[in-house]
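The data below hold one chain only, encoded as structure tokens and taken in the form predicted alone.
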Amino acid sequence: MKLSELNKGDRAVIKKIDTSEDLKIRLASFGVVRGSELSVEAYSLGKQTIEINVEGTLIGLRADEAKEIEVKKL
């Protein structure tokens, strides 16, 4: 399942983020990584963007990042 298939509310652990090297760091630096867990705070109108939450971080990702991420929802 993709991050950006969760809804408000749900909860999830990281599985996989297949993306780019620069923004895997990007995502690093923030405390997404494999195994963290996050929930998933809001979208924006039309789901371009997502908040999520991770270990107390409000982190802001596009649509296309979140669907680079793969979850396991709890």
The other form holds:
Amino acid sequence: MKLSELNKGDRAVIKKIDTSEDLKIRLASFGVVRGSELSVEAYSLGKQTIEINVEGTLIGLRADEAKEIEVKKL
Amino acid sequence: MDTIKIVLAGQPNVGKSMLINAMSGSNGLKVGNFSGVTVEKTELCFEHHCHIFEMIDLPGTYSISGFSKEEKVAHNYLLNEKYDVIINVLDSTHLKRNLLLTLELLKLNKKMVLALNMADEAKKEGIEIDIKQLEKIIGVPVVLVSANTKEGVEELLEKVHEVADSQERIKSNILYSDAMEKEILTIERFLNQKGFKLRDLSNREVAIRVLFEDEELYTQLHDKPIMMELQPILLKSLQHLYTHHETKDIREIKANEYNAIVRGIHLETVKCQRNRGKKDLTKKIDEVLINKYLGIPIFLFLMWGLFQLTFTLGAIPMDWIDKVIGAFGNWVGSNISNNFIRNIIVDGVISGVGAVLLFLPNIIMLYIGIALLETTGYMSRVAFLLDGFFHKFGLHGKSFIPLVTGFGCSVPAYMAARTLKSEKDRLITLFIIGFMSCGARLPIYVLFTGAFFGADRAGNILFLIYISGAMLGLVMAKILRVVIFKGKDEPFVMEMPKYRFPSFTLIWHTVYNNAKSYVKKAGTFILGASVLIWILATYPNQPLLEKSYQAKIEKSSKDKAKKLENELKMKKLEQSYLGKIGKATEPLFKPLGFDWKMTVSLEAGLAAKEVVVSTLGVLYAIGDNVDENSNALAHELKRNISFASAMSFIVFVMIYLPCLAASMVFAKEAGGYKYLVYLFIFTTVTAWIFSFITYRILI
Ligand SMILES: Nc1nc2c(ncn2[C@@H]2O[C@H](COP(=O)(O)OP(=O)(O)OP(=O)(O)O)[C@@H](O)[C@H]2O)c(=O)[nH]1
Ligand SMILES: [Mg+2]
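Next up, the form predicted in complex with the partner chain. The previous block was the form predicted alone.
To see the whole picture, the full complex is given below, headed by that same chain.
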């Protein structure tokens, strides 16, 4: 399923990141790569942005980007 | 004395700037709790053990392969400049992620020290790091420090000496994934068999770089005969890696490998006793502050509160300052007998500078608010909350940071826009930063709202002014996006720092530095401008006019004489150089309801926004016909200006071009003076139209 489909509080593991080159590198430098575990901390109104926690780092993402991240719910 | 040139590199928000402050014992560098505080390289020198330490603070960078403009500043420096030692600063509580950059920095083959900062927080969170083991793996000295409590800072300084003097490096023991190690070994063995040697690189290092398709290495290798035989081996190895990582993108493979390495290092060196405490606190605060429904209302409430306090708390010491300035003026006036000198000091310097100094308390309140926003970690949250909203207006969530900085001063705000990666986002943001009223415009608003609304409503009006300025900025952004800067959207990914309770000293220094520069500006630039304005408003002499009035005054009764004297003053003012300038340009602003004095003040305000107030101060001091009493200027304004004109004036001030200094920075950041011309036209036309509308509605 997609990262954007998770609910608040869900935990998941990343299966695939299908974004542009630059963004992939940027995410990797946050520790967001295939196999990393994350939890969804918060959504802003209308699910426009998502806050995720990846191994202690809190990251804000736009829903458009979250759609491009394939995850498996834990 | 020898100089050691030390450059600080690290990911954003790990405390590089604060560490330099701690090492040098100064407070010169700006510190804040969000990514992208430092956007330009900054130098600072101090002495240690008979050496000069030349410290270079770089913007934080997540990885060495560039992303946004301020990160490029860091890369360019690290790759192209000469320096002696790198201090790689890491956040001990996020070691894993921070080590990713360390791995890249190691490739630079420079002398390096690892400073594991935030030792105090790590301790609180129960994180224990095996320094010796980490040193062994990475192959560079590691020091645990805290820029906050200053522990380990001295040790770090010693280590820098050691490393600067040392000649050789310890070997690192970094292990890649099994799959990668296998390929490295194959190639390394081949290179060894051929007796290959390149520069100071080990064959293992060459193997790694070849596998990761390091461009520099390829250019050096490609005309070497060994390439022929190496190629097939390399192709096979790469094929293995592709299948193992399920991708053919070598950059992604590299990222995966690096992540695997740091995970390994983390396992070997970090013990986490209890993973609770501070992290939970951040989570709890986030439950409220970025709550789906409450988040934005809370933010608006906090901003409203700030402007209320700015007005009400700021007003308390204002009366005292006003009295002191008034008394000082009288005292100076009665002690100088020379007419010319007395007038230039009392009506020029004291009225002008005094009018600006009067608002110091408001400025301080505003800066306290901004400092809190910057140092607690709330800033990034608001960017997160507003991204969806901003996005609709064609802006990026990250634009929030330069925009908020703009409430303080436009100059750092223009620079802060560098954190935006997309050039179009950046330009749009640059164009609308001016709509966020800077601190220097605050005195004008406080003066006018105080005069025209009374104390109980002024705070609300102040808030309204700032909010409507910001909203107007958003609308303009949308227009710019649709009409001029069309283009695809930039992704929003942003680190949310943990909440930190800012220390009193941190807030104090931020506010103190800003207050100091405000006062300094009042004492130098504004003083000069006030004298200039006074001279322009007093000369040329008009002996004919004076004579004719003198004759009339002598003949008339006492009451009538007083009236005539005032009339003379006004006439003289109108025929001064300044009066002529004002009168000449008055027609342009007549439809907005401005008289020539307001016109001239606005024009003078192009130099600096404080000058608007000081000019009004001087103009009304020269022409004044009542005795000095408290808030004289506000009274004068209310007597002379209609409500509609005053509101239209506020609107104009809200929108028109920022000061000269900011305009120059704008031109530089936007990439040319032609942009400044655009900005001038854009802001002036907008300001004129909106003021016109305001005036017509209210009149
Ligand atoms: N508790 C604690 N906080 C620290 C320490 N060092 C820095 N901080 C805080 O960390 C935040 C970031 O500090 P900065 O010095 O601005 O970080 P930077 O690395 O220069 O950040 P950029 O300029 O954005 O790259 C600030 O809120 C500091 O107060 C430390 O040793 N302990
Ligand atoms: Mg910094």
